[in-house]
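For reference, the chain that follows is the form predicted alone, supplied as structure tokens.
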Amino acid sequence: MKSTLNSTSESATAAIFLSAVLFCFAPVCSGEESSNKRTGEDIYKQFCSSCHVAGGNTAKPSKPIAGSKVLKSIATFQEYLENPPGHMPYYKTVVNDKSMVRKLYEYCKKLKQTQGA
């Protein structure tokens, strides 16, 4: 009976130490990356850049990003990714992370629309 009580014992030890492991390293084996780790300018390419390519807008050239009277602050950047106007989509991964709104808005910022884009 004492050899069957320590090998459920330690089958029990070592199921709650898998899915400790799984639970830590979900994000990495899922492909998601810590929003920590992405800069401003990897957020833009996976959510902004095939449509405001170079700081451009493919949908209305006349409001390219860069310049955009929607980074004059962080809160109304923060407002227009809340609500999207027309066909733009809502990233919902992004605008409810704070940390890449801010980083988005950063690089956003830095942006210069280059001619013809």
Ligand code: HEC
Second form
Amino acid sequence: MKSTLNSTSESATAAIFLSAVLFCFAPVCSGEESSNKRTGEDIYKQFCSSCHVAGGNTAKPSKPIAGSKVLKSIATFQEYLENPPGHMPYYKTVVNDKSMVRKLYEYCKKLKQTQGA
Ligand code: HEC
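Show the same protein again, this time as the form predicted in complex with the ligand rather than the form predicted alone.
Now the full complex is given, and it begins with the chain already shown.
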């Protein structure tokens, strides 16, 4: 009887352990942050804010994001990011991920230029 009990609790322990291991294969647990969980602001901070502080443009002050005609539609925004002019960099990771572009677009639309003019 004793040995039956033991093997039952052992397999229960194994099951718990296994589910913990399996859970860690889920995207939540993996180091790579899923793009679904990132907000437009996160993406903006990572890729854009170094030049576009607060919706402005430190690299070329006459071309701020806030109020830009590039934000007219998601299509114009996407196209701009695919073919950025001048010193505006090309971001493959962003351009190839539609949900990132959309979040970024929505965030950029909300920006108001607070500096310069
Ligand atoms: C290395 C600096 C730099 C970074 C980083 C950068 N940009 Fe730019 N951006 C520029 C420059 C310079 C221009 C002006 C390009 C030109 O017309 O000569 C520009 C222009 C733009 C414009 C168009 C403004 C207009 O009306 O002409 C948009 C929109 C824009 N950037 C969005 C972004 C987004 C979104 C990101 C992040 C994914 C980003 N930029 C990251 C430098 C940068």
